[in-house]
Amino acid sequence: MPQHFDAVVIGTGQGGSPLAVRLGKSGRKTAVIERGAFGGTCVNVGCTPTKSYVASARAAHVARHAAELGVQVSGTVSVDLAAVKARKDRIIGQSRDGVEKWLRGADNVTVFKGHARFTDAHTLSISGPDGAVTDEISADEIFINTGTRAVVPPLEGLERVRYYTNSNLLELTELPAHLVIVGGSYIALEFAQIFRRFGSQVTVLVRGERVLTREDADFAESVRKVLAREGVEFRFGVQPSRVEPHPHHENDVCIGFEQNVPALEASHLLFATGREPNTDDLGLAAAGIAVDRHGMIPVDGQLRTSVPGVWAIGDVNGRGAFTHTSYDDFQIVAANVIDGGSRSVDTRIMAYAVFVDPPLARVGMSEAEVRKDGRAALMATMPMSRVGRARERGETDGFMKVMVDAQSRQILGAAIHGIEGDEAIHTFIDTMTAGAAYPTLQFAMHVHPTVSELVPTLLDGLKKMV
């Protein structure tokens, strides 16, 4: 018979780990599941890995412009990759296990070090990796948080070189001479500036005709200029169509394209095309529990599937892809399911940081989508070379916009490109939480010298949307 359990958690990333936590503390006899690194992709290859590098790539940035601060760096700036790797393993670590350590010590919860598959509803196998069955369980409550992968497209001779994901491009050791990135978006922009500023060649391949598709063309027209600015090779129009080793450099890549595209020599090919979810090997058909045509788990607004019981929280319910959503829903389903109360993730306002620099950081509505939405609005753009902090710091890039709704006076919708945006965006983000019209921030005093405190003055200089 299986071992039975009131909870199960499958996963321990941002809201598998703490909602195990809750529900033992909640009286529930809960087990937790993880087949690979306790932390899930956050701690392991997402956002502790990749920032511990932005630091890196930054302080070699600022180290290469100091004379400009009037601070003399004798010597060439160099960045010893094995070094800033060894950096990254030790943070790394210490949250792995932290958060092992945390999940064997709470009450009423045991870990189960394995692969989880649904064999009916209810009922879960746990299986090593040689894929033998090692225990067997059962629970009232289950919840899904597997989170997603890289995805790789299906280029031919792809089975011939050496590739990259996010995942184990941060385990090199040495700088690639020329890294050439596939995609556009934010893990694409993310890694082709760290690496720029690390030292390497660096050639982004976007298929459409400007990176950011989800942002507005300004915004992502004002980071593709501080990325050229820094080095950082653009090609639009082109997708890559087969791959194959280099005939004379060991290791290295051609890449080939269609239309007669002159074919790209690399030293290393990174794919930031996406991510896909860990659905796939789950047993959910066994559970009876629905996936849409990408694999997502649908969920209702309280992040409920279509099995009474079950949930699916983080990045695999498709209802967020970040590591604050993934919390979020860890929150929302706490207080529903532990608490008794009824918060939906449908209320849930949608905020976010590209971790470039400047940082780009948005909350709510793009301009793109108030003006589809149609509504009568008004908007306020500023640059950041009116911001004190700015100048100060020698860093003016970028600007901010905000759109209000002309009847409501509701903030619908902000974004900052710029020095410390990914801080002051959350003005913005409190203000729309609150339920607050933009006066109550306009009016607001705010600490100088800040890069939050030229919000009320952006809020100042609001027109009508023409």
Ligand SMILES: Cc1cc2nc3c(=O)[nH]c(=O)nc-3n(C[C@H](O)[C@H](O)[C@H](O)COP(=O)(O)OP(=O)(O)OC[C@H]3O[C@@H](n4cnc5c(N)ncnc54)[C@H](O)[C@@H]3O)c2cc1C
Contents of the next structure:
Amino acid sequence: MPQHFDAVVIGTGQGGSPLAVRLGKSGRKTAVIERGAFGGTCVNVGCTPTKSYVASARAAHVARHAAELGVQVSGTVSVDLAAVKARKDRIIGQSRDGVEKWLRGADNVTVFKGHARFTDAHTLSISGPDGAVTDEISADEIFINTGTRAVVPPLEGLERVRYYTNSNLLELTELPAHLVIVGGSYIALEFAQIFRRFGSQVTVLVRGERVLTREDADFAESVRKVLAREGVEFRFGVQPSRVEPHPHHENDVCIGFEQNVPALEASHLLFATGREPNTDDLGLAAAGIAVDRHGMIPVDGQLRTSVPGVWAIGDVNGRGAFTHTSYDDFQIVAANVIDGGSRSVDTRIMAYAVFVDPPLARVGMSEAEVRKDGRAALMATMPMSRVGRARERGETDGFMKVMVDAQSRQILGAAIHGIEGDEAIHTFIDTMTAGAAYPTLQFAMHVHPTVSELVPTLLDGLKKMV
Ligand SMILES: Cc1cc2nc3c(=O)[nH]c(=O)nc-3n(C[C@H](O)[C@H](O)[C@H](O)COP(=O)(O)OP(=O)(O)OC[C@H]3O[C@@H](n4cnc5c(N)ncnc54)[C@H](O)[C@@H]3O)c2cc1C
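Structure of the form predicted together with the named molecule (previous: the form predicted alone):
Starting with the chain above, the whole complex follows.
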């Protein structure tokens, strides 16, 4: 007989862990199952390690440019990747251990270590690393938070070469001589700038004609320009078709292309070519839970799957691919299932940042989306060179943009590529969440000298979009 629980959470990602604790606190006998590292992608191989590398990379960059601010740093600036990694390991170790301790100490929560698989809609088997089933549990309420993993394209010769994804690249202790990155997304660009600032030669291979295809072309170009100025090389309109070991240098890789493009040699090859959901090995068919053609689990506004009593939260539901969207999913489910509310993901205003330096942060609609929508709208842009804070810091790259509805005066979307854009964007996020029209923000008194201080001035420049 399976051991019965009121609720089970599969995966300890950014939504799953707090949800397990809340379910336990609500009096439900709760189980949480984790097959890998506690804390999931963000803590172990995503946000936390990459942002600790961004910090090290920025320290190197600032040291190299200190003379521009009248500060002399003697000698050459170099990066000890083993020390950078050790610092990162300490930071993520603290978070991972913190999540595990939190779960193990939570009221009414039992932690299972192993791989969960549905055997029917409300029963799960749990197996160890050797595949042998160690436990069987059933539950009235099941919450899937199994996340995603890196996609590696099926290139000819891949089985014969050494290659990397976001996970194992973060295990390196020696700097790559030449890091070749396949992909033009935010993960690709963050790694490109990090390793360039660490001192590696970096080449980014982009299938299309520009990076960051989800963003407006002017923002994508603004980010590309900064990285190119720092020495990141970009090749557009290229797609690797085959790889093979270098004939003379052990571990190096030769990359060939379909197009009439000369082959490229890399000491390290990183794939940042998208993410796929951890749903193929979850036994979803046995539970009758539908997936879409990408393997994502479709959910309604309340994050319910096609099977009553089963929810999907985090990246795996295809409604967001960020730590904050996974955490927001937890809050929506907790509000509805535990507190009897009726919150919906459908009204969520999407926001995120790309943590290149300076960051690109965005909320709501892009300019392209507003134009496609066809509504009467106003728009304003402002270069970061007008922002006192940016001039004082000597970092004036980038610009801000905002779009508002001409009639309702509601903010439709905004983006900032510039220093502290990842913080300043919250002035827009909060105004939009409050449902206030833009004059509320226009007449707010902001602190001097900050980036947010220029947001009211940006709004003063709104003009009809043509
Ligand atoms: C390089 C990189 C950088 C990123 N940077 C940022 C950033 O700066 N900001 C941001 O907001 N987002 C960032 N993200 C995205 C972010 O990491 C994810 O959106 C976030 O972790 C949310 O994931 P989740 O809660 O859906 O699940 P995850 O965190 O992926 O956790 C899923 C957990 O489920 C476990 N699991 C899977 N299948 C099973 C099973 N069958 N049985 C038991 N356990 C299972 C896994 O081991 C894992 O621990 C980044 C991602 C990457 C890869």
